[in-house]
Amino acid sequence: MNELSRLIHQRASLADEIRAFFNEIDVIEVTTALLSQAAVTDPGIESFTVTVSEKEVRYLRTSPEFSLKRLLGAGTPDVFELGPVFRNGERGSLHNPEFTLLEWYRQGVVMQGLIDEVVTLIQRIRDGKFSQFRVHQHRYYALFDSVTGCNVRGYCAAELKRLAVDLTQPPNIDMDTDQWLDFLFSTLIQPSFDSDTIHVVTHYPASQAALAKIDPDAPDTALRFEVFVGAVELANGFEELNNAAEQAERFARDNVLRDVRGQKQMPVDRRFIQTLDQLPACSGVALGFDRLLMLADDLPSISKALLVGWFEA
């Protein structure tokens, strides 16, 4: 068997796999658009356009969110999704611009009973190559206090570039408070995670819960976590916000940072607002496919887990 044919036998085998890990537990696979009227406002995730005619024009998903929590709020069952998304400009060692993710929603679970889920999911893949791996939960705060020595909790821009400036050697281009913690978390963080453990990272700052609940007895946090291999980081996952009013205030903020940071404001995407009063008490969670394949496989990058890589396509 060559290669090419390996690979695909691979890539099959992982999505049989977990369509079987979903069956179990009764979460029902579902299709849902590639192509949207609206796009994330998220700072963070460019998105791709597609132009459709001289007065249209479209987004490719980074992610099915928008549409499988429409489809909750409708009154569906848990669904999954396991398809090709796509971001602009995210290429490397564990990035490729088109990938394939895999995103579920359990309604009536918290943040914590999803973090076992994808922990069980990640221990049963591969005849259980991960189940003797342990599993270390952290507070996104307390980590950096172990791992820097300081408490960075209320920092402000400044004081985390110094904190950089002394721990690292960081760019020399300015940045906001967001930017320089995830800036440290990468360089510093991530690094020193054991390569034979599962690491879950909880309650990052609020500031960064995206479409995550705040945590109510720390709302400078909130219910949003992350998950990861060693250090690749593997999937992210929110006690999910439905709160209408609430998501409308932040993507609105999302526009306005990125107005100040030089980037595009995006259309927001109206329908999914409308749908988040609707939505059902849930928790939801993204996993990529390809890394997950890369860190089974025991494979050295992402590109050799996808059977047509970004220069080849």
Second form
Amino acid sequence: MNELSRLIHQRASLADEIRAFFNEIDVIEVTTALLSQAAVTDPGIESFTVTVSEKEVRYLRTSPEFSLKRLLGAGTPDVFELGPVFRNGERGSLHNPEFTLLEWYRQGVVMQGLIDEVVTLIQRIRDGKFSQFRVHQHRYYALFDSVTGCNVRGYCAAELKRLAVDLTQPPNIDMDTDQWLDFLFSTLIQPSFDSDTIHVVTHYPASQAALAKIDPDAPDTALRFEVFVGAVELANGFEELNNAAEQAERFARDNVLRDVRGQKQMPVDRRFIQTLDQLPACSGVALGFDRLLMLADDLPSISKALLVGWFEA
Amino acid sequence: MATFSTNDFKSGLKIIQDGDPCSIVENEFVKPGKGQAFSRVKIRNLKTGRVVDKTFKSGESVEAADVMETDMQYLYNDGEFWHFMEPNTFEQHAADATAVGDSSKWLKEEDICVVTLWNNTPLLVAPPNFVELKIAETDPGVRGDTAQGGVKPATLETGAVVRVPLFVEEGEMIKVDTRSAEYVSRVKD
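Next block, the form predicted in complex with the partner chain, ref. the form predicted alone:
Below is the entire complex, every chain and molecule, led by the chain shown above.
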């Protein structure tokens, strides 16, 4: 079998395994819109703009999150979507501007419950290839402390920059607190993760809550988690914020931050915000399908997990 | 001033860092799913040859280095400069000892070298991978003398010293791999 035929089978069989998993736990597959009138405001994610007419542009979704939560807010059962998403400017050995995302939502489930479900899914695929992997769960700030020996909780941008200069070779520019945290996380924390281990990081700084609830027991952190297999970031999840006013405020803050960072402000998804007060208590997570395939079948880069790469498309 | 954005980064791209011309050896895009993107690069300083790690924030711009690699014919050495000529334009360039460095011991008139120009001035000179040079001096080989592992030192016409088999004699032409300074073969006339 040639490489392409093998990859077709690999992608299809991994998707089959995922669908079987959700069938077993009664989560229903849906397909939602790719082109939206509104867009994500997160300064760390750039949407592609599509011209509809002289008067109208739309945005390719960067995840199905808004659509799926609107379904749940309208009273549907638990849902998952396995489909294409688009993020402008992300290209590298682990990034492709268009990729396949698996996203699902569980009503009445708290953050830890969904973390356990993500780990179960990862451990089950490919006849339990990852079933023997150790699972390490850390809180964001405690993890920083254990790797850098520094408690960065409450650090300002200048203090983080000083730490970065002490420990590594950072860019010689000024960045804000979250950008410095991202720098340290990507260049020091993540590379320290052992292979053969599933790392779960929880309680991200409240400034990086995105669409997660703030932890009432530690209000400077959010009920947000990420799952890494070895050093590869695989999934990001939230115990979902279902407070429309608070979410609207965060989106507005995103747009202010975009302005400060010199990025274009994005149109806020009013329909999404309007349904948030009806969103039942739930947790949701997005997992990169192509990265999971890379890890599951030992492919060296994301381009080897795609049937058509960015430069061939 | 021409600049590159991190989006243009790829191996081989020539940029200025701390005033020196550099070449990107490796570029890795890193980004948390929700968060700031960075380019982690390995950069070779073309003056010193040193490779350093650097990280740029995505979207940062860096000064482009006007660096070109050109095949040129080595003409002669005037005691201070080594002179090269572009075979197509006949344009001549003088390279100083810093640019020529260790390559000087392989330079034979009329050979084609790779000259790296920075702002139209020679920055680096790389000799051809293989050169044919005459042995200026070597001891007569004695058959059966394997104390040195069957090889002996030979000084070539350009001053380079390479280890050659015992049967090779003074005045003969040999082929040498300049990357490893190893003898390849005798050259038959």
